[in-house]
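Single chain ahead, by itself, as structure tokens, in the form predicted alone.
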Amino acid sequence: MEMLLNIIPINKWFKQLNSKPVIISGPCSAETEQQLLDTANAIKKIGKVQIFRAGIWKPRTRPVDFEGVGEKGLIWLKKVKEQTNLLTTVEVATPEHIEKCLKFGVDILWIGARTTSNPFSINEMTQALKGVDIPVMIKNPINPDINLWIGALERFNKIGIKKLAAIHRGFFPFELTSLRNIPKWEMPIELKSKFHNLPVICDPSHIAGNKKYIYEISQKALDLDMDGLMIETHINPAKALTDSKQQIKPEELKLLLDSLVIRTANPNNFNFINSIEKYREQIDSIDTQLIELLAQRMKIVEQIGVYKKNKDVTILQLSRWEKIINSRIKFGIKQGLSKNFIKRLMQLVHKESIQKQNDIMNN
């Protein structure tokens, strides 16, 4: 059973957020006081950024990596706010993080993808925020589980947090792709469809993993009527201690923001998010993933072809093919697809696989 989220629109959180899109920017990590102040002052001059972000505690995969400066970074962030009048936001993962952010006057909290994936952690943090009126932005979980995402939003809303937003930062890919995280645009679209009043911010930096894709992803997010962007910006990305490839310089941020086309939802359609164009965007996203996965499959087919050639083994392994076709048809039927469709699809894939291995055998 789904709850109705009682949400205050993002343009009513602070007077600085009265225009769309909301732009959040700043370095992946606070590294030094000077780095933070220089970045913030350069961002302020752009005139289009309302919220300054910085990682104070960095949940890293390995402890040998830089894990943030900790509490002293909040002192620097307070100076940023005093000098620039930008709102500030920080990722929190524990009740202690929340306590320290409130102590130093951080304006907005955000929950990272790893934390969203753990309901126990979410519960602990909601207890720390009972009776506190502060906006909370929640990133999608690492894996594409929309119920985990919704559950985190519901838990904060249940204890009285009404200034809520979702952050779409993409999902960890099963196999490596050109992007750091698969966008799966159908997920934030579905979230918007379920909760029409929920602000959704896109994080193109974490989807891209490389600055050359950030503009394209940012424009796509705005075309999907998302409410804002969170873009990582560093005064000197080449020397950044974390995620240097996906951070851009303040001057690059200015060019990007100036180049974005801001479109409005179709005024003749009351529920634009459910229009035919939104469904087409979902199809485009899924098709891209299908093609990437098929390309990965063919690379494995080629590796098998080389192995067969070296071992003088025939291309066609009839028992293996029969096992594939039967298991895929059975699985496809469970997913609501027709037997004939799955059979034709697998035959086409198998034909291409045979051709690739044949080319290897005869070269």
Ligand code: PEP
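Here, rigid core means the biggest group of C-alpha atoms that superpose within 1.5 Å across both forms. Residue numbers count along the first chain shown, from 1. Being a predicted model, the structure only gives us computed values, none of them experimental. Compared with the form predicted together with this ligand:
Taking the rigid core as fixed, one finds a CA shift for residue 47 smaller than 2 Å between these two forms. Once you line up the core between these two forms, the Cα of residue 281 ends up 2 Å or more from where it was. The Cα position of residue 307 differs by 2 Å or more between these two forms after fitting on the rigid core.
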The other form holds:
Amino acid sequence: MEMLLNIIPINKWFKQLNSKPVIISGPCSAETEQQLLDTANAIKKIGKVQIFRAGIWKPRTRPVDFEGVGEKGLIWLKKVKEQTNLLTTVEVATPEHIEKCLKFGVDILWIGARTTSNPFSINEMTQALKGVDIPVMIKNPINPDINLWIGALERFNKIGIKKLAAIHRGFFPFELTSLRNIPKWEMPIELKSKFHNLPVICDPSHIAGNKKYIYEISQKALDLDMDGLMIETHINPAKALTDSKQQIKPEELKLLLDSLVIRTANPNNFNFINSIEKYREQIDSIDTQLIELLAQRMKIVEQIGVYKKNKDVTILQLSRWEKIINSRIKFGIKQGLSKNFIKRLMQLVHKESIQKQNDIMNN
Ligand code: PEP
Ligand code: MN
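Given the form predicted alone, state the structure of the form predicted together with this ligand.
After this comes the whole thing, all chains and molecules, with the earlier chain placed first.
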């Protein structure tokens, strides 16, 4: 059962957030007062950042690593706010973190990926926020379970937090990949289509894990009509105590923000709409044909299933499947399609075919 979320759009949270995309930036961790103020002042000068982030309590995998400066960092953040007028945001994971952030006037809270995964922690934090009007941004859980993500949004919404956003920071990879966390773009898209007002922000820094991929991921997020970006910036990334490889300098942030192309999701140019409409009609018609063909294929699969059942033949004949997959990949490549795409498509079709024949044989 899905709850409807009652959401206040991000441009209504603060007057500073009235333009899209919202840019959140700042170091992975607050380390010293100087580091924080230098980073914040340099970021402010760019003129395109509205929210300053800093981790005060760091959720580290192992206790030998730097776990954050704690409460004193909140005093530094207050200074940042006074000097730059930037809004501030901090990661919270416990009711005590929330109390301290409220005490020191942090503007926006965010929930880290590890915490979103734990409904007990989320419930405890909602208790600390009863009757409080503060925006909360919720990172996706470590594992790609969209319901866990939605569940956290629902829990905060239920106790009255309406200024909610989701942050897509990617998912733990089970294989060696060039990215630190695998983006699953279908999830932020699904969130947006389920909850129209819900702002969705992308965190390209934690998806990338390395600064060289940040631009590409940021542009993709904007092209998918995400509402904002959270990018880690450090005055001296090489010396950073956490996430050193993925943090960029303020001047690199400026370059990046200046080169991002901001495209519109609501074109009002008549010629554009007219010509894209023609293409869309073609796509609609091709999709109809694709689905009709798939349905025809499945009918034949079912007939074969009946035949195999009568003759006591196994569903899978490995040599036949290998022939299918190899020939389709070859043909697909000839048509200009990627090997990976055809392979995955045929695997999906094959899985469904096996399922159909399995139903026939065993029911
Ligand atoms: C962070 O933003 O520094 C952080 C710890 O991120 P995540 O929760 O996405 O791992
Ligand atoms: Mn980080």
